[in-house]
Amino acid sequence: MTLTITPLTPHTGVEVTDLDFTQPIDRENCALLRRAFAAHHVLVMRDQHFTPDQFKAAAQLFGEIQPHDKKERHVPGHPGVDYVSNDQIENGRRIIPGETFHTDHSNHPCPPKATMLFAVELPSSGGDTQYVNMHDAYDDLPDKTKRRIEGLKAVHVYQSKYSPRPLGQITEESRRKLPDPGIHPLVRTHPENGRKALFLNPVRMESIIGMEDREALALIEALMRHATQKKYEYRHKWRDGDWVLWDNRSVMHQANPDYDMSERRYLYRLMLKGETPA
């Protein structure tokens, strides 16, 4: 069968219907996604039907499966999925994974090149998921500010002491298992299409090298500004069956909480290993 793939916005993520992924796809069909993945960076793969164990065996015909640092939040009976959903409370507050905009795993020396969720169980309306094209956000920069940053290194650990936001609790266990902080340029070349992209994780971004904390923060607060404008936007609005795959190397994302907290938000999760970014 051959798959339909239709934009969802000019610059940002496309739609792919008519492609059943509990079944073999062809190599025609596997050449097509890569390179709409390549070129549109979000994947949105409509009318699937999943379990733990197809999921993940679909998810590797992008790449190859990167674990989750926290190694307790799995799918159960199936150690190897992962998920995300709004059931955990810690300290009297709800935790939205991923509520502000970031990128998976910057603290890991080559983080995922992708991340995918499946939708299971959705609120009846809210929990959109945004995405920003940080090639489109990088080329619009002025060529004084691009000077600037061209060169600068990051320094991304598990959670920084700016993060925005908490992160849920990790085991012992876990945060052992925790890699080196990862150390990388503000600026990346994608190695598939070549374009340069903002490499940015507030969440994650401890400092950058040889410059002083002030002055690092506020360089990073006005590249998310001009990064997270309307303008590179595709917002996700999540049906049953939803499969999204996105690109990290070129897209920053965020959940949003904006949904009745008594409805179950409940998806699948994975991320797919990447390269050292440069």
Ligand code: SIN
The other form holds:
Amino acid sequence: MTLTITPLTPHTGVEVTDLDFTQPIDRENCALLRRAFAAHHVLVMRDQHFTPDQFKAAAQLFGEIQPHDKKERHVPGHPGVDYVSNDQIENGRRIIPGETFHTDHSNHPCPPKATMLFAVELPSSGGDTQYVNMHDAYDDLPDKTKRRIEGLKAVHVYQSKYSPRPLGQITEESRRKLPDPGIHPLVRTHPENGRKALFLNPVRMESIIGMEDREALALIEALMRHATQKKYEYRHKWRDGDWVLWDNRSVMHQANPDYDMSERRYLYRLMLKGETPA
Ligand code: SIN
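Given the form predicted alone, state the structure of the form predicted in complex with succinic acid.
Complete assembly follows, chain above in first position.
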């Protein structure tokens, strides 16, 4: 059976139906999924029933797993499967992973090309994930801004001193294994769809090479304001059993902390290895 692909917005996100992800996927459907991923950046499948191992096997259809920097935060009994949840409180403050717009693990010289989540437990309302299309955001920039940012490179560290939020504690062992900072262009070209995209992450961007910090921060803020406009957004409203895969080279994302924190939000999470942004 050939799977069906239905757009969720004109620019970002498709829903995939008529596919049982726990069964082997034939070559034709694999190719369709990969093409949809490159063209639409966010793939959604409803009503899945993954065990942690099945979730991992589904991830591996799209590439090789990129381990999380926080080695200690994995599904109990499954060191190869990470999770996000709202249960972490540090110094009286709740840590919501992914709470502001970002792209994942950009502190790596080769940041992950993709990330996926599977909804295991959700609050009764809220907790949506927002995605913004960084290709369209780049395309719409005035030519003058395009010329200004072409060739600029930013230093991405584990947590920028200018980060809008704390990333939470990391064990000494995990910290020792962190990579050297990533030095990435502000504009990258997607290796599969050939489109340019803004590549921004205020959580990790510590500086722009050759620029005073004040000027760099003002530029990043202006680009972020532009890129996070509603017209670039696909907002995913989670349902139990949802599986969502997104392309970190094409979208930024953020998790919404707008729900009752006495309710648990718990999703399996994995990332896939990427290439040097160019
Ligand atoms: C993340 O930033 O990877 C998590 C997003 C979410 O929990 O919605």
